[in-house]
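Only one chain is given next, in structure tokens, and it is the form predicted alone.
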Amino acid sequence: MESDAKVIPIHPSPYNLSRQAAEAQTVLDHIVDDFSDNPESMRYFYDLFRRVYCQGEELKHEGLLVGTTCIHAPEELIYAFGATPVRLCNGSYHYDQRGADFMPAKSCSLVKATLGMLNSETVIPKIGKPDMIVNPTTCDQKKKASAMMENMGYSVYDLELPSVKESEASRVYWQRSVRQFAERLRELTGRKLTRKNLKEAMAKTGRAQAAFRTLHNFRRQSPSLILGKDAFLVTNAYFFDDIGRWTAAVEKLNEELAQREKAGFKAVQSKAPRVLFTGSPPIFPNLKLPLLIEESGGVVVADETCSANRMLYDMTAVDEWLVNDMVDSLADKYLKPCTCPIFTRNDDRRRRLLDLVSSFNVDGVVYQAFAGCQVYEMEYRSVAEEFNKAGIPLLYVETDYSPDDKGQLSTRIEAFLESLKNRRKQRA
């Protein structure tokens, strides 16, 4: 006898009800609703993250899609070949947990989350499958990630980076690596690299860098014109947004900040401690530490991270406008000024940090190191010694993407900011 029972098909839940959407929504609501006097021009970025991270809107792109896992991948070359670069580094705790299923427990949260995203059925930002992923050989965990990404079905190109940057041999080695990358892009796209298309690509990124530098300089103002949480959101949007729209939105934001400066506007109290943020990069939605700093009455006025300042600050200097010379100049830009801790020496990074402290009138430094991120953990001591000699207070925070330590971190940050206020009173 046939059963009268009906089979009810199971439909997947819409993305906006998923865990990763809820995580992004919670952070974005906090950024937008729990802080007053947000710049009107930030609406573009708030809406962008809401559409992409909270609603799962698909991102359109021109030409082939080239995923990158690090700022060392020369995006100008990708644009010159008619492709679109997108930074794959991920800040989601949901994807961190997905990555923990097949990664060692003590792995860096950033690497776990990035691989967890790539191994997920729902990849957010929704960019589609990259035609190629370029993976610069920086830290050991990212080096080993290449084979894992290939096993997931991705085409991966290892961009070989030297361990030192001071010698001429390392410079030549890196220039050769970048030229080989250009050749791989030619094979991928079937297009030729010309002086014209490379110059156009450099102009496109140059305009974006100029807009960022203007924003960067507005952050020098005391009291601050804009909070660090908004500055980090702006630079995180550069990972995946159309570069032309991103640049126009930043230029509009800069116009508003110029008006704020003229009107004597204050985004924070005059006595708010000014903080320099450095170490492992804050990547949306993991803006946990910058948000805790500004919830507690401080303001992040500058940073030295690969998700913000270091990503867009350095410009390309070209001596001869010939293709080979332009490619070599790009290679120099991505190597010489870089202050990444993966290099054997970190003298340039210590100098850069001290310069930022001085030029941004910083009261103290917060150094974030993700648990399992050996390069930042190992470098901390030498950086701390440099700050100690200069009499600059430093708070070292080892954390990960988990929200479980927010209460403990909040207590530590509040105590650190209070010490900065007391120190300022004593000096006055």
Partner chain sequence: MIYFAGIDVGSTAIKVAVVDENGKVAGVHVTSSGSLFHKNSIDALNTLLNKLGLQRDDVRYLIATGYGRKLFKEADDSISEITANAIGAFETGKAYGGVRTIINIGGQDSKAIQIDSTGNVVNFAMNDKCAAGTGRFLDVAARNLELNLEDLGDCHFQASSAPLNINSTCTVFAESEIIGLLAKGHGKAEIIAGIHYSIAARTVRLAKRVGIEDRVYFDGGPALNKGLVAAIQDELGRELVVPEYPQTTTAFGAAIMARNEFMAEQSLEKA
The other form holds:
Amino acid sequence: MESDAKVIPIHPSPYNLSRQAAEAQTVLDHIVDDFSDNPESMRYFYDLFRRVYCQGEELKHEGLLVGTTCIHAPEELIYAFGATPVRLCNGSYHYDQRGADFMPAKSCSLVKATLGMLNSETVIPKIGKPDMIVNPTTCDQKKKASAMMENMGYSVYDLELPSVKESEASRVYWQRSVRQFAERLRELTGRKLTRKNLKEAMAKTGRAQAAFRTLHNFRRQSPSLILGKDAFLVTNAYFFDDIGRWTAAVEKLNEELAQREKAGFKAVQSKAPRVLFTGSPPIFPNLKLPLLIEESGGVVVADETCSANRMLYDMTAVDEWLVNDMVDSLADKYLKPCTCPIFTRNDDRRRRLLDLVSSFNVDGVVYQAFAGCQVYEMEYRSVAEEFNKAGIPLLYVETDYSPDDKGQLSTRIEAFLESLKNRRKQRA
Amino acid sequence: MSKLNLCVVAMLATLSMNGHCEDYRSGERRVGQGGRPGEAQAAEWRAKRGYPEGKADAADAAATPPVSAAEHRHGGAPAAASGAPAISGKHEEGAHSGGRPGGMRSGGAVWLSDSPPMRGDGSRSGSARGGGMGGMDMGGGRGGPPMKRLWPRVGNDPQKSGFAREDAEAATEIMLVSPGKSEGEPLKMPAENHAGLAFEMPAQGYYRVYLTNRKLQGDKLSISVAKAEVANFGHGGDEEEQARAMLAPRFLESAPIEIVRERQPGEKQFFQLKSGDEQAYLVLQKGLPLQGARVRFVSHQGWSKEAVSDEQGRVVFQVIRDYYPQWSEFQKRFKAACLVIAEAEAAESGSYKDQSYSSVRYQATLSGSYQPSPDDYMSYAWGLGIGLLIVLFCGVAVYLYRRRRVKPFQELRFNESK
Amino acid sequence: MKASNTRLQAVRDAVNRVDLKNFRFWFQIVAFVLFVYGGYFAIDLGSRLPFFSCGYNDEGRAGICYLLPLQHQLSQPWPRLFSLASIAILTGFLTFTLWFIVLNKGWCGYICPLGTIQDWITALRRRIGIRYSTYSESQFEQLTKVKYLLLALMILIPLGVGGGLFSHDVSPPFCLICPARMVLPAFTGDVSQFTIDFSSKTAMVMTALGIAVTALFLVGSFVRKRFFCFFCPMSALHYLLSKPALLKLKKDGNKCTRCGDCYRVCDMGIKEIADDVTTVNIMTDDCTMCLKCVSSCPENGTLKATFAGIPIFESTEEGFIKRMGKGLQHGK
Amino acid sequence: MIYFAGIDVGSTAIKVAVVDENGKVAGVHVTSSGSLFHKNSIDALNTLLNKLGLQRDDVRYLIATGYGRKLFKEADDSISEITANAIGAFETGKAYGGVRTIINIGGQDSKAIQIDSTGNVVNFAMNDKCAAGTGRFLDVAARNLELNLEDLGDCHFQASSAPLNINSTCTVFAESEIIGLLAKGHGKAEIIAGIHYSIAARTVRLAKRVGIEDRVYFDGGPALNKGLVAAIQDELGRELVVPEYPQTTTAFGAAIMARNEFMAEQSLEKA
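What does the same protein look like in the form predicted in complex with its partner chain, given that the last one was the form predicted alone?
Then the entire complex follows, led off by the chain already shown.
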């Protein structure tokens, strides 16, 4: 009798057959196949995501690996110390569920997915174990994640970020934080911060930013030359791709867009409503909302999220190219222009949104808030008021990584886009 | 009073403020007449410091015993009018005269001063501008051209010269030469001594007054020319006019003899001679250099130095330092009068007023002023010393402050207030 | 018509791409030579200049800073001051204003020889590799008033002198403590200002004070950018007159991301330039119109310098990237 | 005569509306969705056409809307039910002096829509994922109380005391709460009133999110329930415009849309 019962050993299935790979595969197929006229130079990014997310290819990097959980961690400093930064923020529903095992169900998908990823055996993108994780003390959930990550056996550095960005005191505080971070990196890497190192690092990021800005500016064109889903894919690749390769690929894309511009190419119909995307960041494979917008006939022409614009747009200005001044300049760049809702007052976000609306000829704004991301949820009201006053339509979508609200969302988004079209018709 | 007017001129003219601006401040400062130290004291100083003593005219020096300030003020011994000048020094108003108490053997030369003796010469600072004399009265009420007043005085010592009186025997001729003019126009001798010679200065530039006396003494014709040069420059106004005035010749071709102060290199409108400076003078006769004239430079204190003009008629003096007040009374703008006297004899014969003469005695005077040299009261050593000290102190302070700031944490403490 | 427009645009683009640092460096040198040595070339631009072309630089100056004659005019005896003479003060002031209106505070950032010297001292410090100091916000707020205090004293003391309340040795009060009086003549070999005047107690105190301020100036401008400009009464006077000026610094607050890049490079440490998004004429009393903020603003057209309403230098993304890229490559 | 049709493929019912070229309603038809959306939709359309004596060809343009709009491939175009609802309510509301706010309670969702004076959607809000406060909730409650859905309205007014508080917002939990209340011996009418107020409160909150402007139009199947209408009116403190056929407003809107689009295309072709 008993002999019938047997222990069935685990047969680890290859990654590319996992649910997770399937999730990425579905989204990628959607991005690539369901849209025509994808730019030729986007193939680099499609391939990159296929390799990393679907095949689970390992990512190579130079020097030590420093994971970051937020855009507030100055990557230039990490590069200057010869280490490689990789942003750990994750968009996978699979990891979201893994994270829910040990985190409150109400917490935001992004944090759940990130920690779920860090807690799983198969970390995708396959970066290996970071030598250190920089965790800027931004929102409450990220703050609390710090100790959790430590418990998972990671070496975590809390980069202290002030909650107020207007005051001079917080600026000074943050500059000190950044200097201390550099000091910590020095201890970690055993290298020295020199003018030359830092300049080289800043040049790297500066080139990447310039490339991003060019791409960003191409999106001002109406009708659009490129779809938002591709743009999001590009900026998402910045999380983990080698910065040099990434920049070269974006520069190539820009060249193609320039040609498209010359040829009078249209990526969408002229009447496609132009949408500004803001709020919680779309991170691959959770490009649910941007994709819904674009398959419903809209086009995301600009965004104000920390997975794209906020990460790469603001550039550093330095007056005196001395180490001290450069580090302080970096600190300023990471604090002052940031429009993250974790800051107590955030007029800058409203102003930037309004500026994007006018400069990108935007018809309407889609505001994504991850359920559980209180700061975005709370800030919605003030943003909505401002937009109401300015007469700009705004769609607020509270969602998470799960695909089950797709049906309802598509109705709302379609209705929203229809109303945008109608407005345009009437104005014409 | 005249100083105030000067200011107004400056104000009205409203333009390029130049140089070191004494001109703006000039005039308000007045020093008590007793401010001048006694000569005995001065002599002592002189001896102590080994200052080069002006080689005084022997006769004059011998006749100049040291006097106290008090004596000087009240000294009223009449100066003998036995000298050649037609205008003789008469000390009728003894109390007011600046005349020397001792007898004055050679009655002294006639010269033009910008202050009457009663005020005490040179006790007013900043009276003169440029190489000439300053002090202008407002002409005809506000807004009119500035006015200048000069007093003919007699004596070889600027401080101790009394009013010159008209001499009935002599032929006196007063000429006023306006800037840029080559000829003068007659000026009237004042009826009252106190009134002085007054004239208006509508143009910018150097006004010159020539007071010429001709007198026959036996077969010797005595010609003396007292000259004063008044610089009239406003602040602003026509700059071209100023430049022209600066370059215009400053001698009179018809003058039988005259002394011209040679301009210092780089001299500007508001030039002020300082003690210690070297100053050249030219002795000219009818506009031509006169060689061999005996030229005496008399300082404010009466010290003098004599030299003989070279073939260019040129003679150079170093302005003596003779101002030694108490530190507390020191005035850096103390304006001391000085006097240059040139004398020459010529065996010229001719006739004057139907009387023939066989020789001519020429005498020319030029009055001027000088101020203490900045070297007397300015110290580079102290300036640089203090400057360096502060630089050093502040530099170290900043360094230490920065060092301290580098320390990681500064404790916050509260006051134990009840 | 259209062709000329595109040509104009091309010129504008070229200007906006200009390496302001270099341009300013040479511009300042030319201005310095002109105003410190111009006198040797018989250049005379009058005595109503709105910057420190020091009158004490007897030989070389090509014109005189207005503060000197102003203080002199104010120190005349009261009976004169309150009579016809005041017309002269007014006409002088008018001349000064006319000068000022042309370049606004651009005189400070581009012409003023004392400002240029401070920039040179700063360059020296930078070369040595010593970091600069800044004021904290509270210090800034306290110290920024000093220039108005100096301006008031600069007017009141000469008036007091004219009224016989103070000795003439304190006149002109500001010139006596102005570092330009010592520093600028020294450039023509005239170091006569580096002395203590022992002729009277007041003169002694004032000259010692002047030396002290000059010493502070040298140390201060070594550790802080444009140290003296922060206290400059001329700057205060400028600000009071700046409304009708032709050269203006303008900001489009809607485009501003408040990234603080402009604040970062500001020599004077003016926070408003970054944080104020409502004011259009963004020039503050401390501003020297060096336009570094414009050159380091990455947003198209957010900051711009306009002359009589015509934009002459605008912030552009392209220009920003070019300029910063140059800084990054330098000395690599 | 040419006709235009709109078909609203909802989760519980399929609504068809046909209008003539002047935009006047020719006829409406409502049928249950069942499980065969596609077949039932076609049946519903044919039924109505038969009733009106029309041929399929008489309908020149047909627009589908609603949850199942993508499934109805026969349609010439599809629009979201929000837009369709807004148009329908706007057209219907003209008779009542114009409406600006629309409350729609459907089978599985509830919406609040704000339109401007020309009928454009200015703002809208939908309930989140769960079915609380929707028609489905009423369904469940009626079943628990062993009543017909149609009788709920009348029952509402038979309550002898204040409506009971139904605290649970979730349909499933509310079900057990109702059973609990019944067990405690509370009257059915009070429970029903409680349910109506619970739905009303949620719906009004939704409407407040989009901003309420006069007048408020209420449609969707539950609008047939007079008790619910009264409860919403009470919560809202405003009058409600309830159309004669509240279920077909969206289908009517789609039909109007079909007519407008057809006309626009025609005029384009002419030009």
